[in-house]
Each structure stands twice: as structure tokens, then as C-alpha cells.
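Here we start with a single chain on its own, the form predicted on its own, put down as C-alpha cells.
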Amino acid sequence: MEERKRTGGSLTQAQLDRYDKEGYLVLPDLLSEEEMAAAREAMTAKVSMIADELHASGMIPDKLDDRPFPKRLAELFRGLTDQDFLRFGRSWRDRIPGYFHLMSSPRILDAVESLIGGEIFCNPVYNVRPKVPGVAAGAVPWHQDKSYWPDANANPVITVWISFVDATLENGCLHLKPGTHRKRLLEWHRESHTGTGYTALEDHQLGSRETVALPVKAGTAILFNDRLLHMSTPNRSDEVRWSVDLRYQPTDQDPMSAHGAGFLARSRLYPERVATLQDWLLEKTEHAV
């Protein structure tokens, strides 16, 4: 069983037991629309920057400023290629204040604290994922998150996946294999057909465990272990499936500085060291006292 330092947190014993057994936990309605607003504004700002660049380069005739949040990015890239999209990255890791506010959300940290204790480091590998219809980067092959940091002395790393729109079977919701978090890190390869470079597993490595699809409402969080096998399917709708995946780990483990600068998100022992927005913008891992 995965070791936990239960000093507090919001999860019930039944939820903890389920996470231990299955390697994941679904928390419906963890975040309200108001609590997601700052991050959504950051996403909207990024889309406007992309629209400005596409328009300035003559790739689109109209920046579609009046289009709603779920549709605008999809319509901007309609008629463009996968490589046009990948110019901006398969996922985004911009230091825009709204993302810091999301990563520092007390509701998220309360849930994570139940799993790893009250000394919480926010891993630098966070991703904003716009799954755009018809773009190959939207489909993520079967993998374990740990394949992205195979040599890091970090265990457990908790992924917190949050949908900013309703995630459905049509627009490419998350799929996973319960119980596979007890596997070792499997031998993986880089996906080479689409140019995305995702880490991927072969079909014969997936085993016989059932696959569970997880369509969820906006504001739902899915917490899972970084060894759990998971994937997502292509977006076959006409809107963007917006999600974020955040990662948290105990403070006594590898901060993975090779991937960027994470930050001290919560400390029951040294609360004065918790990083502020300004610290994060300056890529400081904690607040100097």
C-alpha cells in the first residue's frame, strides 16, 4: 500500500481506500465556475495571443474575437495543419497568474494533503491541454506519467487532472486502467507518427485489466498515481476539450528542476516559506524569509 502521512486533508477514509486500491479517485464538482475563472481567463489570453500571431502571419483572415471560449481555438485552427498547431506546443506551461491561482487552490491542496501530508511541492510539470478537434496532438497514447521523469527520485507524484468543459466520449475524455499504479515503470518509446513526441506503450504492455472511460462535468478533478496507465482519445466534436493536469509531491523529494521551477504550495511546518505569485513569476521555489 502506498505510504501516506495523513495530517489532514479533505478526503474521507473510503476515498483514501479507493485511491489505494484503484490508483485514482474522481472528485465531482471539486471546483466551481468562480474558482476556475482566473485559469480560464489565462487560457483565453493565450488563445488571443495565438490568434494575433496567426493573423499577423497571414494564416487566418479573422481573429474570431467574438467566438465563445469552447469554440474559438477550434475555429482558429480549422483548415490548418497539425504542425501549425504544434508551433505553439502540444500543451502549454505559461507563467500566467491565473494558473498559479489554480495550482494554489485550497480545495486541490486539501485533497492532495490527504494523500501525501501537509508539506506539498507543486511539480514544475503542469500542463494546460487544449484538445482541438482534428489535431493529432489531442489524442494521447497509453502511458504512465512517470515515463516523463524516469530518473527522478520522486514517488509518489499525484496528478490532478481537471476538466474546464464537460469531458465526454465524443470530445476525448480520460481513459485509464484501474489498479495498474502498482506496476513498475514500463519500457516506453516516443510516439513518432504525429510529431508530438508523447511517450507511449505498446498494446502488449497494457495487460488484461479493464479500461475505464471517465466522462466528467466541468470542475471535476481526477487524482491519480504517476504509474497508472491512462490515455485519451481524439476529439470528434466541434469544440475544444479544455483540461489541465497539475502535479504534486512531498517536499522531501526531487524537485525535478530539469523540467523547470516548481514551488512550495503548502507547508504546515514552515508556512512563511510558501511561494507567492511573485515568487512563482520569478521562478523561485519558495518565499525568502
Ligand SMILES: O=C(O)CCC(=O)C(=O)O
Second form
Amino acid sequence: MEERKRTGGSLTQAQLDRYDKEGYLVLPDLLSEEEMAAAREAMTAKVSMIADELHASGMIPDKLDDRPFPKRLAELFRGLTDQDFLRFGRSWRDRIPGYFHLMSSPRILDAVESLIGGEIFCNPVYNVRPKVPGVAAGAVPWHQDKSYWPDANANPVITVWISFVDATLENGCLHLKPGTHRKRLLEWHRESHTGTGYTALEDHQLGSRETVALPVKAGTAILFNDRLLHMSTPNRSDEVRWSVDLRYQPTDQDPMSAHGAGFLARSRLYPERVATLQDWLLEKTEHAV
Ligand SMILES: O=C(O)CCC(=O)C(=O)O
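Form predicted on its own done; form predicted in complex with the ligand now:
Expanding to the full complex; the earlier chain stays at the top.
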């Protein structure tokens, strides 16, 4: 028999309890191929744009149009350097309609609603992450997401990390330390070996909690709190580990506009104010009524 749900939203009481205790939750098969299609198309379009640029500047002889989604970007950069890759950014935050479609997904919002209620703001910090084999910036050091917005008065911020291919130990799945979400924001530094200045923690700050590796199938979502310690390992496969990390918070929190424009993704009280695709493309946080 299905367990009782707390209020609105799709999570069961057992899932909510687990989230409260561990600071994270894995939702296998949250999204179907069909629900991921628009975002995947957006990623594919961006890869084609990169291939065009690399080709036009004489850096690659072939745009590799026929390669499948998990392979093409990896093969495009196979003979190039980290710096060549980083020209396009370690992760992407383009305003392509497919990403709005993903961020507005009812399946995601239903899960988030269980955690923070029905007034949901989609935080401006989202990352489309192509973790390309051999690129140092693919491996993300131990950190708390909050280190990216230390001064923001926003709590809770929920990260929804979604795999667009199977994430494995080999291609660098997410690792985290359950139960560390109750920690304060730890003192962090900027690492200097990936060329991107990730926020990072020293080994001695990680405490004694066990590390859990989370290999997951494509379409799985991992929800976690912005104080939870997490990292990901290098990609040692020959394919790209594609993922997207999105963030949501209650509407009465700091919208963090220094990071860009977020948007009102769901409102049970004022549904007419929920941002449309057009609003989002114009960087409006809600629909004018
Ligand atoms: O996807 C990864 O490898 C790291 C993700 C991450 O650190 C995050 O979403 O905060």
C-alpha cells in the first residue's frame, strides 16, 4: 500500500523522512525519455554550435554529425586541450526553450512541492553539465552548494540533479555524505587545478561521515539540500556524462538576482503569475497580470 503523502506533492512520507534524515533523496525514473527530449535537443543543438565553431577555426577536421549523443562531444574534444573545452564554459546556462521545459516539469515540481510547498521559485543557478572524458573540470571537488551563494538569505535551496545518460562509477557519478546537511556553511577555498575555480573543502573538513557513491540510470533525479557535502569523480569512460542540476526554493526567499533571473515556476496561490516561456526568455521572473 502506498504511504501517505505529507501535503501536496508526489513524495511519500517515507521519502520525506529519508530526505530530512539524510539530506538527499534518489528518485529513479523520475523523467521519461519523452520528458527529457526537449532538454536533450537543446544540448544537441549546443554541441552542433560548438562543432561549427571548432571546425570554422580549423581545430577539428570533421564535425562528427553522425555520432550519438553520449559520444559526440567527447570525440570532438578528444585531441584538444582543457582550455579549448573551457572556452565554452565548464557548464552551460543558455536560455534555450528545452531547458525551460525541463525546469517547469510537473514531475520535478511535484517532488519539490512536497519539500517546500506550492510556492516555488526556480533559482537562477542551473547547470547543464557535459562531463567530458579527460577534462579536469569534469571532476567537482567536495563542496556545499551554499558556498556559491554564502550571503544569500535563502533557505532551503533544493538542488535537483538529473542524469541524462546512465551515471556510473566509471564516468564520474555524484558522491555525497549523508546527514551532512545539518552542518553550517564550512569555510571554503577556490581550487586552482581545473581552471574553473570551483569552491572546495580540504580533506580535514569532511568529517567522519561515510561517502556514498550514487550511480544512477538516465532519468533519475537526486534531490539534495544546499549544505550537503558532495562531489563527483573524473570521467574515465569514453562517453560524456551528461547531467543537469536545477535549483528551487520557496518564493519568499532571496531570488539571488546577482546570479541571473530565476522565475516563478509554480504558485498555488497566484497561478496566473507563473512565468511563461516568453517571460523566461525575456528574463522576467514572473508573468505580468
Ligand atoms: O554533476 C556533478 O558532477 C556535480 C554536481 C554538483 O556539484 C552540483 O550539482 O552541485
